[in-house]
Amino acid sequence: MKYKKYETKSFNIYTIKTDKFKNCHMEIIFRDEVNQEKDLLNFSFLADLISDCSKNYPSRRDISIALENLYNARFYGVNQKVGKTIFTSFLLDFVNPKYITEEDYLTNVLKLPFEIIMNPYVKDEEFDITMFNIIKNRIRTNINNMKEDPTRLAINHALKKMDETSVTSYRILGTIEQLEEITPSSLYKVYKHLINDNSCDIFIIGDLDMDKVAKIITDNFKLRSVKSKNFELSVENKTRKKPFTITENGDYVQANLIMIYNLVNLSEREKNYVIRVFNFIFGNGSLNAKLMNYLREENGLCYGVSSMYLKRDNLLMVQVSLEKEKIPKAMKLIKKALNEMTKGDFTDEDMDETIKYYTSSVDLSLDNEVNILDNYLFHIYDNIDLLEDIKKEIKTVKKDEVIKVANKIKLNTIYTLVSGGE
């Protein structure tokens, strides 16, 4: 693979020249700083209604006719809160020129994406009504959906309950309330603000002319905004002395435990590497992992666990759906977990069988032009190595460091979503 950048006044172009792909993609990401909740809701409004319909595509169904004759390409937005940072994105799957006859195929497939988020479907600034509230009740279906999904709900009221103003707790979708808030003209102003004043930059992968790209790209996106911030990633929760403990009661028929840890003053590779060892070993692996181990193999409690490394939150956060009389138990045996972990209660096999579950992830993702491109991505936005070093690297962790990076892992609140609506 051959990296390049290339430079414009307003964006950056990333590409990535590879063979061994048939289809190329392409993102559009737009980055800001998340202030408030509300923040990520109008940008995923944004995206949604931007992706769905243009001036000169004004629905769905005219955006569709136009990528079926670009040979079945793919064109949509999608939201990503990224620690402090909320990414806009737009992406586009194409296949590669040299497999279609059309001489100005690779210039029609590319221009397309800037021609629909430059001339947005807007009268007298304000985006039409029709289109508006199509997405409208789709995201107002989506919000009302989370009730369904209690595990989605235990997640989220936890992390409200740990710290209301963090970042953290923010949701992507937002409330009803928040919803309801929003117009066709103040959705519009968030659309002024997103080209004008967000941070851009585009990645594109495949077996292309990267030259000829971007002079494409260069040709076609005229953008006003200012060139490529420097975002703060990371957000540093608050610890507790003693943990925080809270149950709500809800009308299902399993209860959720949540347990959520800080992760407390990790180096750069403890996040990038230790850690993930560490959550493999505790949590996150096969069935050999000591949670599943514990919880569901040795004593019934539940039929899954999982242990959730939220990393640029700098937290660990285990989730398990039971029956509510086992909670004690489970809480009893997921202490017991970690507690083996800090004392090095676990074995050179388990460091082995991560190892090689990790290195194999990698290949797997060496086979993915999307993986690749989100590595290279946060390669350049977070300095996280390439997927070559991050194979080398897993490589390298021993099974102290394991042990260091169990002992900075602090309890900070434990969330129980109660079953039986009592």
Second form
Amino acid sequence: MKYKKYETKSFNIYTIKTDKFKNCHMEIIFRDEVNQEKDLLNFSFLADLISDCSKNYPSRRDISIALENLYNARFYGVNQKVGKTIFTSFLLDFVNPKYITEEDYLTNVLKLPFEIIMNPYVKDEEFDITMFNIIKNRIRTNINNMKEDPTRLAINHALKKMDETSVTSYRILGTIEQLEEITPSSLYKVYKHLINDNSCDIFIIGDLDMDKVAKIITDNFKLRSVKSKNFELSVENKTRKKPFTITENGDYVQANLIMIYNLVNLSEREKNYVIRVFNFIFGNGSLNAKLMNYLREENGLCYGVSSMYLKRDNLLMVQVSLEKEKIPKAMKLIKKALNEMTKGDFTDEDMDETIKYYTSSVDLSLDNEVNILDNYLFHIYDNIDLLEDIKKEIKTVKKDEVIKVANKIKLNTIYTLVSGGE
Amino acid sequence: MKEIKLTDVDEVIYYDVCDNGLPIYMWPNNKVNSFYITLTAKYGSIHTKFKLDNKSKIYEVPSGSAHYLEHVKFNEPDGTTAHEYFAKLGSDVNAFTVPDYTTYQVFASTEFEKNLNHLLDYVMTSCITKKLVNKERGIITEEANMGQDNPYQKLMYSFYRNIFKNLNYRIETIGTLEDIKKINEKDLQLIFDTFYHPQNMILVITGNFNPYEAAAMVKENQKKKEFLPYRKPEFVGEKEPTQVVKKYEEITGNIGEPKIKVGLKLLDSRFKMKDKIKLRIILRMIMNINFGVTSEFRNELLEKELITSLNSLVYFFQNYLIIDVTSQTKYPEEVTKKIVAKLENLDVTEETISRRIKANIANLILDYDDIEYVNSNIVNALIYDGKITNSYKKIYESITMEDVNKVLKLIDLKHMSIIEMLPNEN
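Would you mind giving the form predicted in complex with its partner chain, to go alongside the form predicted on its own above?
Okay, now the whole complex, with that chain kicking things off.
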């Protein structure tokens, strides 16, 4: 695998050349700081609208026909909240040109996303109203459909209850009220801000002549001169002296229990490596993890229980779906598992298994072009190690480091979503 | 060892068979780091009634038994679990049950031989006790409760129940809550003895490994195993009528926006096309062209703000095929009428067909990037088509407008079922 960076006046192109895959993957990433929750919805609306139409392709149907003619290339917009930053990304997947007989295939397929992004379907400083409404309706449906997934709903509500002023609790989908405030002209202003003020980079992976790729991109992407900036990704969420407990009602068969913990003053090594080893033994691993073992295997309380590490939010979140009556016992067992971690009540064998599992997961990631690109992206933006280095570094984590991290985990919020609750 | 050459993508699938009848399919790809091994029993959630040894006695097990056995199978005779063994290797082990089969899988990047042998050992070794069966009951009940909170699952199974009177596709893979309570160790032992037999299983290996060495390891492993005589199981079911059970139903769910499904039930024999793969491809292309992202119809409904989503699927269930058009809409009645009208007037052109063929051929190339996807394609091809097709491209290129028009003419709406899911009133 060969990594290379091409600098232009307005953006950088990061390339990864590898012959492992028949697919090629490109991401055009715009980054901005999140100041308020509605920023997220604005960018989310924009990503959908830009990737669904343009002046030359006035509907998703037209874009889809163009993509089918490019041997089923795929182009779509996505948003990702990364700590205090919002990524608005436009992704392109296409087949390696060596399998295609058309000579200009590479140029044609790479040109399309830039042509779409730079020529929005706009008249008189406003987005086309028909396409605007199609996207607006879709987002409204998605907001209304939030209740169809009780786990997702519970996680969102739990984060809001933890601290609604924290960026961590901001939802990309936003609310119906925020959606109604957006107009075709207000959104066009957001578009101009994205193009003129956001930091932009392009990442691409594939078995391609990357010098040629960089030339095609620079020939077709004439952006204003804003140099790539660094953004603060980490969100420091407030801690509490006493955990906040709250129960909400829902019309569901199962209850949802969410326990949110602060991770206090973790070092970079702890954030990147030690907490991951901790979490595998505690709750984010196989059926042998403490949480799965205590809640599912020994007591049959649930089908699954997971502990999620939110690195850039400095949080750990335990989630479990179960019968309402089983919640007190589940909470007791979760506390017991964490308590054991703080006392070092886990074996060297657990450490070994975890490290082997991580090495194996990194190997799996190295077999997927999107994972490789994602790793490179956060290597650039968040200074994490490249996958091959992660494999080496994870092996150096020691048991006493894991115990130390376990003692930096402080319970913040206990949230339950129950049928017929308080 | 035989080689199945996949001419479209310049790949080879290696095939071998053990003395006890276990077939091995292998796709080596030494550009990747990892490997993926699956062992599949051709026994799934629909198989609740069967005969053995060519005799007339009918054996019946409760719904959900296939999935229940999948849970219990992770226990090992020495009191440990397969999870514990694979955790020591750093491997990722799991299993899943679908209507037609049950698959046990392992992902890893090292210790190929240990992973392979232990997958064969734990799946093919019996360890079913009353205690272990009872231990899983609470866990499976919670899994079933989770499904009850999923409105899409509720909509899908209500739809199937309105279409099928007898076929077990209408029952949730996990089984009914009543049946989960009933399942016992005798049911599971019978299933294990009958269906977890090398002659009823498929081993598929994809990724970084040597196929000759792998086949030798499997044969060596199987030599040491003893199995009961194969009882030639034959699945039994009542004949499925051509009519649907309910033509229309309105249900409610904990949803944000109404969802509708319009389904057509068609006997595949009516199309008189011997090549079922070709029939499947043609039908999927027709539906994609009429209801997919490139369809004018979908675009029109979006522009008129009548829908927020529309898609179509074509499923094959034994000798029936089901066309399923699904939409999210605030105007279920009006959109249903429009979908029905469109189904009565499906159309394709040479241009749309040739564009779809071009897109599908590109997908064939992309499919061979992912060891999990290739593995699952091999299993599905063997279960549903009974063979590996060595050139889909040839099938695509053989499709003529005459073939497509012939299929189009035979799609009728005589056996149609419509279901609307509306938000709960609360």
